[in-house]
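This document opens with one chain alone, in structure tokens, the form predicted on its own.
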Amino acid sequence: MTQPNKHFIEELRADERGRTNVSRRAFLSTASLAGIGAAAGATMPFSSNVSGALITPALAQGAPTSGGAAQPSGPQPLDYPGKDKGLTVLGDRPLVAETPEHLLDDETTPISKFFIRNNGQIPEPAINPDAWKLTVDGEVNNRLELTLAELKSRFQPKTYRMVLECGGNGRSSYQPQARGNQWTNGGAGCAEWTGIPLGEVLHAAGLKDTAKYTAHYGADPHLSGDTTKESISRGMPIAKAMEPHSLIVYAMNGESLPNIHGGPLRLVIPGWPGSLSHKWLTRITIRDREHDGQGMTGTSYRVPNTPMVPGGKADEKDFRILESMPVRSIITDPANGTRLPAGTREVALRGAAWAGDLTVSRVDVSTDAGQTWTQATLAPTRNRYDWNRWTATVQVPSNGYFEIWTRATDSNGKMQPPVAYNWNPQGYGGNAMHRVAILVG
């Protein structure tokens, strides 16, 4: 895997200084247009009144305040036990931190690198994780109250490596900037998740003709502190609840299940928002109508059925849940702000795709904004919502300066925008194309 060079990105930022007012991080980077073209010998102009989603990824990186020293702006490294520093802070209060896209180039997402999204405060570790117990309750025959211990010994674990992915990744790729965490495409990851099929667990419970949904509870508190609030409630369909690779998931990478991560029981509801795979998991309640807790309602983890103008007021009666995450491709090697030998001719790239319920048909990339295109090679993937992983191979013409873009296709047909559209005011869905910018010589 290539690092950015950090030289590069030195000189880069040294340039930058004064030169542009563009605050907005869209598509992660470490470097500005002008900083890229100085350090090329040639003079790049650029517009400060451009579309975040349209900025190229060199000038994408905040630049500081005018009238005086620069600032810190952006994402901070994380700075968390167990946790690779090149992680990035989105968020503090709760804790949120997102991983670079040359982070995610491993096949399985190392524990390290996996991105951290939290809702509430992050409990206490458990003292005896097998003396843990989950309650299943509501519409069902025989309410269940399991411990961890039960759970393993009474049913068959199965093992899948499957995505996780925020509900606002992408985020920051929205124009106007919509509320919430900032993403680029760092929050999702792929690990390998043990645990046992939930739809057996609701099976087991006999649930009746009356259930519809689910609700989902965990251990951690609210933000606030008050005991009487839940820090996020969500729920859904019993037909998504039953499909064979939801999990109650008690291990990840074949580890315990940390903490941090919502060890030592949590649920993974692939291809859907990650709010709905609830961390510190203590019950499902079975409900007979769609669940309406913290997360379900106005335009939480909702987007409009009419598309509206960006910015503009929600009509909340328009919105539907979302449920299946859009088609994204990212390119995980080589890293934006890399700069390659003079003479480079040909540029070796990796990524990774995925398309929520869907799957991957193909990925292309392109040096040239998209004029024209070369097609990746699909890696096979182990099982239902595994990512794709792919390799291409393009040429470069000369030295200089060049972006990468990737996109993605699904089985229905559908290709990555290049810029994010159906603004909402929650940043829900924003899957446009991702690019690097890379030097040669």
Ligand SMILES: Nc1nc2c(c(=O)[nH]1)N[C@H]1C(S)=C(S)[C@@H](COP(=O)(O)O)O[C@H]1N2
Given for the second form:
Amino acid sequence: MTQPNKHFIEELRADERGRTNVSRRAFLSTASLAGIGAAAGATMPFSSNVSGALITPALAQGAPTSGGAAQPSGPQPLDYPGKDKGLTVLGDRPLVAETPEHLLDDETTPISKFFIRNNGQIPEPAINPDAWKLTVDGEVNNRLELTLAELKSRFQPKTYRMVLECGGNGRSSYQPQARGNQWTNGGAGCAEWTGIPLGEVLHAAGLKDTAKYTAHYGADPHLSGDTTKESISRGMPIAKAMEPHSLIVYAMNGESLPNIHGGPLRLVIPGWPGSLSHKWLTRITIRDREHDGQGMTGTSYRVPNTPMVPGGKADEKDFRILESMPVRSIITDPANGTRLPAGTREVALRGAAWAGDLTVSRVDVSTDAGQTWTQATLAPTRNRYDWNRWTATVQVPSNGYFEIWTRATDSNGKMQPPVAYNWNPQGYGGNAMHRVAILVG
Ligand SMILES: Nc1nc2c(c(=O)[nH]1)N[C@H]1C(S)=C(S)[C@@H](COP(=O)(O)O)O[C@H]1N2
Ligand SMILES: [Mo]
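Moving on from the form predicted on its own, kindly provide the form predicted together with the named molecule as a structure.
Okay, now the whole complex, with that chain kicking things off.
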């Protein structure tokens, strides 16, 4: 496609700062939303919570701001060995960084562009990875203690390309702001994972009839340094653990699993929240009931059964554990804020789509805010839980400002909504249509 020459959003932001002399966030959340609330709020006290996702993508998110601006108001670039500087830091303690959609343009996400999500400290890299020990205990007949070397020699490895997605991906489009890292769509990536099916290891351990649920433990110290606390410890029903694609992984894109991604050993549990894909994995305990570790209780990784008023008080008894992630599509080219030469009338688009445990049945794109749609062409997946790369060509009738929207539909016929729906305190399930702004001329 035509080479973009400049991100116009930076200029727009600079103008906006000049006009209002307030930060972007303050401008959007105070001025715009208060205005909407005041106009419509007379009869509906919660109408000030109308979704912020309706704000034009040109202002709601954009290309990282380059240095030199008087006040850094945009996303901050990541500076971490081996990682692309285009990743966006969402938090530095613990370190969390997402991949802007346009950096997810590779068929297979390279390690350098793969998002990072930690809840605790990053452990020191293992000196002798083959000696790394994994214990499997609890409701099993034969407690196992295997080194990585033994794991590799006793079982047959599998390699699959699979999406790993943070449970909170898409959270930033909830209004009012939900608690947690403000992911756009970049808490996801699709890598080739090599490892041993967890089910085979559990089979070797001999599951007792009482085996119901897993509990995962790893070597990353709690942020506080308190050795009695887990950074995170989640688990899943045995049926999910026994799926052939649930892997104990030691290699990523053909390389030894990097320390930052949980090397030497991690779980990859595709389709479900990334928090199940335990990094620096040291122990799996089989339980006779649901796990109650760090990240299993309260409103963590849980969604309400009864839709709640945005910003309202949660009735935790009415919450269920989030399992399969919702359908999502992203435009990976052009990048949000791309400026195309005057006279451009055809724009080639590329993207990706995935749907948790389900498959993607179609992807559609629009350049007129959803008045008309064009169906995209889906590339085949390599295996279950792989993403579908997609392509489409759209027409733009003139020079000027356009928004490109994408929406995917899953194999159950559920389509991404125009706005983040089913607000919940920690913002799970936000899969609003992805939109990018382009300027022709
Ligand atoms: N030990 C451990 N495993 C972990 C986490 C963690 O903080 N500690 N974070 C989880 C979460 S919330 C996600 S989304 C994924 C992110 O994996 P990545 O950093 O390799 O992208 O790891 C999961 N596994
Ligand atoms: Mo996550």
